[in-house]
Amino acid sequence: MLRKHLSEFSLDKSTLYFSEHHLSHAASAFYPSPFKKAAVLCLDGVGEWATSTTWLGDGKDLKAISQINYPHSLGLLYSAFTYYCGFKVNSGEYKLMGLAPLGKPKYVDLIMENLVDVKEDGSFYLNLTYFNYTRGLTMINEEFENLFGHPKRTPESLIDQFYKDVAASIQHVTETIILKMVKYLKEVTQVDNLCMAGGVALNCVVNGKIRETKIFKSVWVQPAAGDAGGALGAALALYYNGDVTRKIEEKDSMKGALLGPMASRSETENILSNENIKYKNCSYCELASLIEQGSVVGFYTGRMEFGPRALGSRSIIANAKIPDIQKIINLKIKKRESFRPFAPIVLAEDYHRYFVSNYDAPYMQFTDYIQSDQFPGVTHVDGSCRVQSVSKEKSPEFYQLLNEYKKLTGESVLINTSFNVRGEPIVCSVKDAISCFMRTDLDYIFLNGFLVDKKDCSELQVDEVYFGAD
């Protein structure tokens, strides 16, 4: 099949190379990192047979150290609990992570005694009596439900305290296992830096705790830590398999993860004119003023982000100081569960002013604790938040907006959430953005320097801007 499609590009005679799943993850974590030498930890559901792998990267060499094989998988263990708590497997794991701070880890002992055997070096073995993913189409079986004494939660039903406690417990178990693995990896490699990838590395709470422990001096997580990053890793692994020298950038070589498609200003203007949408030029100063007054704005600039996070190119922005802003955006715009908080963005130079630690966090891969109670919209019940630090080099447009906002208000923290509605991917094209804008209660949309006011679009029907022909 590959040969057939490659023939369309006259590449059918080319040599095909195959990169193993975890090698791709490891390469995606190590090669773009700012480290010459680093330990690499890859954790996911499963790839070929490996579920957890450890590596040592040195220069352009990446050497496999050890692995744990299917069916013993930390990713699948977390997914089993995601399923049990009524969320979708492979996409709802982050909701389980968001639910965890609302509960107490009451079931840690039950999990450790019955479901998973964890050794001191972080390696583990699952008790398959309770899981069904090896032989069926569900993650867990009746024995699992009997163990906890409650049935699987029905999706969309009210989340009672029991499931919040279960979420807190599995989050705690995951943190325990990973921290043990990290200690083991430090002992084995004796290096100062750690790189991480794999779907489990998207658990920013665990990542934050790894950094807090200071087992490794520096930690770098691939922004597209899930399988999307595997494509990048496969390409990098092949590239560095050749006779090339590895260039190491001071921060990292991910270019702010802004690797996706873009629309120029003239293309944007053409689309707006063709669709008879009223628009005007808008400066970052004007935009900052609208946000300060409480408007919720769709922000669309430059290249799209690569990976699961909206890092300022396809974002919804709002004032983090408004008390009900979380409720407004969750229920009116994003149409998602009300318990989930939003992520704050902060000017990189002001990071220490608002947060407990003083790290660089350009890819929203770590949680930190906020020092002020003035930003309810971005603070979880335990005071944690998934912060993104914005620098001029990595996100120039986002930086300008925050800078203008700071000049206006003295604060440099805003809400940033992905530009999409529940069940849909993040908008990619200008047309996607306008379509999403029309179907939500967003007040304004900022498109590559042009501003559209929702009040001017009241006569337009959603179908008119949904561009079915495209």
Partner chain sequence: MRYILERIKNFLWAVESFLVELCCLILYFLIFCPYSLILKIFKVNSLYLVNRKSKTFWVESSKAKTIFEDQY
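Quick caveat, the model's predicted, so the values are computed rather than measured. Between two forms, the rigid core is the largest collection of C-alphas that superpose within 1.5 Å. Numbering follows the first chain given and starts at 1. First, how it differs from the form predicted on its own.
With a cut-off of 2 Å and the rigid core superposed, F18 has a Cα displacement that falls short of the cut-off between the two forms.
The structure above corresponds to the form predicted together with its partner chain; please provide the structure of the form predicted on its own.
What comes next is one chain alone, with no partners or other molecules.
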């Protein structure tokens, strides 16, 4: 099958190479990092047999240290609780993470005494009596539900306090296990830097805790830490297996993760013209003014982000100071649960002004605590935020917008969330962006320097479902 489809690109006679799943994760974490030498931690559901692996990267060499095998998996443990709390496995884990601060970790002892046996080095075993994923089509069984005294939550139903407390509990357990792993990995490797990948590495709350402990001086997480990043890792693993020298960049070599497709300004204008959509040229100064006044804007420019986080090329932007802006965007635009938090963006040079730490966080992979109560739109119930620091080098257009906003208001914090509605991927093409814009309550869309006002769109344009799949 691979050869058949590769032949469409005249690659049918090429040699095929295969990379192990966790090697791909490790390579995606280490090789683009800014470190010559680093420990590497990979955590996910399962790849082949591995569920947790540790490595030592040095130059272009990547050496395996330890491995935990299926069915004992931290990723699958977290997914089991995702399922139990009524969210979809493999896509709803971030909802569970967002729900956790609304609860109290009442069930930590219950989990640690019955579900998972954790050693001091962070290795662990799951009690498979309570799980069904090894032999059935669900994550948990009746014994799991009996243990907690409540049935699995029905998806889309109201979330009562019990499930919030369960979410807080498994988040705490996950943090405990990973911090033990990190501490032991430091003892084994005696290096200053840590790299991370695998789906569990998308848990930015855990990542923030790792930074707080200062067990490692520096922590770098692959922006596409999940399986999508494995494509990058497989290519890098093969490349550095050859006779090449590894080039290490001071920040990292991910180029802001802006590795996806792009549409030129002329292509954008042609689409707008062909669809009879009224538009005008728009400066970043004018756009900043609209956002300051309370408009919610779809922002589309340059290359698309690689990975699950919207980093300023396919984003929805809003004023973080407006009361109830979180609920407005969640319910009227994103069409998702009202408790879900939004991420702040901040000019990199102003990071210390607003947040407790002073880190470089270009990929939205860590949480931090905000120092002010002026920004309700991005402040979670526990005062935490999943922050993106925006630099001119990595995100020039996004930086320009934030800089103009700062000139106008004196502040350089805005809401940034992915340009999509629940259940759909982040928009990729100009047509995707226009379709999403027309089907939501976004006020404006900014497309490669052109601005479209929803009020200027005809009733027919707004009511139609645009374009469909390309």
